[in-house]
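First, one chain by itself in structure tokens, the form predicted alone.
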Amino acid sequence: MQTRMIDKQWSEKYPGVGKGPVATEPCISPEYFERERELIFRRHWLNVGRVDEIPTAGKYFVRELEVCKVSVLVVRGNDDQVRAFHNVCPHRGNTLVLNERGTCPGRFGCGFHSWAFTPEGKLAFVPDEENFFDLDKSQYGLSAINCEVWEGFIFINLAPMPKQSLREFLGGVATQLDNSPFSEMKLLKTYKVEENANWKTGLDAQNELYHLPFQHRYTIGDSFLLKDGKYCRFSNVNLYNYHSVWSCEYNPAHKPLPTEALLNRMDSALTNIRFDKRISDFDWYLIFPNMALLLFTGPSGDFFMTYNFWPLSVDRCLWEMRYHFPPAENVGQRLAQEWTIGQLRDTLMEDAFQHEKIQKGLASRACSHMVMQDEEITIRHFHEVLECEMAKV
């Protein structure tokens, strides 16, 4: 059964969201970017990974957040708790852990003077300790960063005292997706692309369907339901305070490629793990400020992806894409998963190319505003949230 698609329905559902042009200056202004460091990325919850990356005590990973000018050490302690610390030795400020990920061999040792710390962040050993002046080791543990976990997703907040818990911040997103089977799916592939584009330029370009029949006419074609056989439309939109989700349906009249058709006929290629709380065939969540969570149903069954757009400078960002699938139980499932990854990779390469072209056009200042239609309401909402946060002292 096809969804009835009504013109301009989202502005009627959310009349509080504006309809006018959106300024381009925030995507090209160095001054605006510098303010974003403090007002956006140092004040809000940021997704830095999943608990699957540190499954046992002592496992750790390091995330370099250039936008915040910090190195973050995320580690699972001997008490099984996931913690985050500044990756800095409190003795003289040396970078403590140099490897991107690994297992703590009992203690983290600083390469400068061999101060050593437990996975829980406590200072455990100081060489020549008696030569210090009343050194209280309990006062010189690693500097903790606020860290909370929701459904296996690890978030940090660099504010000294966050105004909201992670759960409060996620709001309706958490309510919608609580108890989803994220933990039953495993990371199968990661792509990282450094782009010559502002982080918002990349995020905006992914946060809509309007471009699909045109930019992706060869890679996606008519895979999604089209109005009048021409245009992609959302089947649903929900705005959750900071965040948003849009959904769309697959086109039942889509003519699959031969490989796709073969996979669709292979019953063994379908896994049994399902996102029961999925709104439609494809749901795209924007978790403010820079994360997207994508829920799919496909030839291999249900799976999910995450995007993180990490700012590097006003016109450079790192786009990180992660694919999570249920563990394959047979060759058919594994083949379907790899085919899906390859198809999406080609589509996202087209997107990455476009992000840089958009940024180049914006930087020319040929247009001071972006004109958006009803199907771009989630982009407009994102920019309104951003402007509201940037106005706070």
The other form holds:
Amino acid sequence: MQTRMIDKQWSEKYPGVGKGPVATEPCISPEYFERERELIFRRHWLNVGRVDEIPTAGKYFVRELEVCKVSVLVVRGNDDQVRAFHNVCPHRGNTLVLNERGTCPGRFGCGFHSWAFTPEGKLAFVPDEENFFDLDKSQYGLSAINCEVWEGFIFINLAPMPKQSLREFLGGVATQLDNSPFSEMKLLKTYKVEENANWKTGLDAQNELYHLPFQHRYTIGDSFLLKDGKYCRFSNVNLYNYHSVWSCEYNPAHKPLPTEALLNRMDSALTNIRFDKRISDFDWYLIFPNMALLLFTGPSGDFFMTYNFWPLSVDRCLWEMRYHFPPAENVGQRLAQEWTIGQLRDTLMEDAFQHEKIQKGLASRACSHMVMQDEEITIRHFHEVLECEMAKV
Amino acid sequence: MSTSQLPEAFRDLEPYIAWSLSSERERIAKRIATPMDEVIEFHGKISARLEAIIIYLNQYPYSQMPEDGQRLCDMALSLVEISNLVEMYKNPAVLNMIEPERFVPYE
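Based on the form predicted alone presented above, generate the structure block for the form predicted in complex with its partner chain.
Expanding to the full complex; the earlier chain stays at the top.
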């Protein structure tokens, strides 16, 4: 056991992080939300997907970033490079691609006047071109959005000139997880839920285990190591410039359910894909501002999840959850994966319910601040980073 | 009966063929629409055969399953879908969860 069940160890490790109350206003203030659009979501690298969603030339997907009122077209060019563009025809501003995903049939054609663009974003054809006035087609390619890829995760940045590369921004997270076998795992399942909650209300509620034995007592309350059989404790916390990770160990005293026990016993595969750089059984990374990356160990291979919390308004967000597993070799492995997905899904459905109840409580302004203990240090850290970024005008 | 939809060794599970559903959305809809006593009966019959089902189906690579084997696999996926209801929640509706229709799976 690597977990030390001692009190207040994380604030001792990171004495620079505060211990006082955290304001609730950022989760309920419309004015704060308007500033977040500019200062957070238009200035930082945002994860919009993975390269395996667009494995071959011409494949694309579209993400609607409502918080920035931007539609992003992410496409793999014939040169194999992944690029992001505003999903807008530069002729008269029409929305270019209407499908959520697909394969570019050679050209992206605008539905308005049939201007046509290559998967690399160049303007290739203009109907009745001779009737324009000195039209320089090289000036009217799709408007590019900064796009960089780390370990298969696609990030975009809406700032005209990002102040850091993606690599610099990820910092210690990238160092920790470079060369991990993410690409050997495939997207198996996605869940999406529109919540009546501020995006941070959802993210904060996920960013700790203190609640686990209580809110999830019917589902996964005993899955992780407990102090005195009662309280969850992290085995490690690392804080980075913008990001953080907490880790925990599975509970050896966990009592598996009958189907769970059988499936664990029958879960076998020849390949055994592992994250060598896992810190503990379960690592939960917050990648600022709105992404979480979760690494799990499983009986016949590791797996990972991502969360993306997309703000829709001050009190609404879209929570996307994606599960990536090693491709199942046999039914035993597939059923075990499905059981794990379902178990976590039910827990996340409890969370989604809770997020809305928390938002309702915060919106009532009954409390002006939140009180947090040592196992909630990564939430504190996130709010400190947020405040710091919001202060940069 | 020559029209069996399941592999020979699992024809006794034929009465539960309606649980052989290929998508999670369909399995959730079936779970919600089925009375709890029927869910418990399905759970009892299939979970008693689950180990045999896995051993039988593991002879095939997952991506090369014959049709009758795929139907049996889809039935086992339905067992996975409802197992917590019977083994943990003891209730068709879990307390304090968001409405299932708002929590949408994509496969």
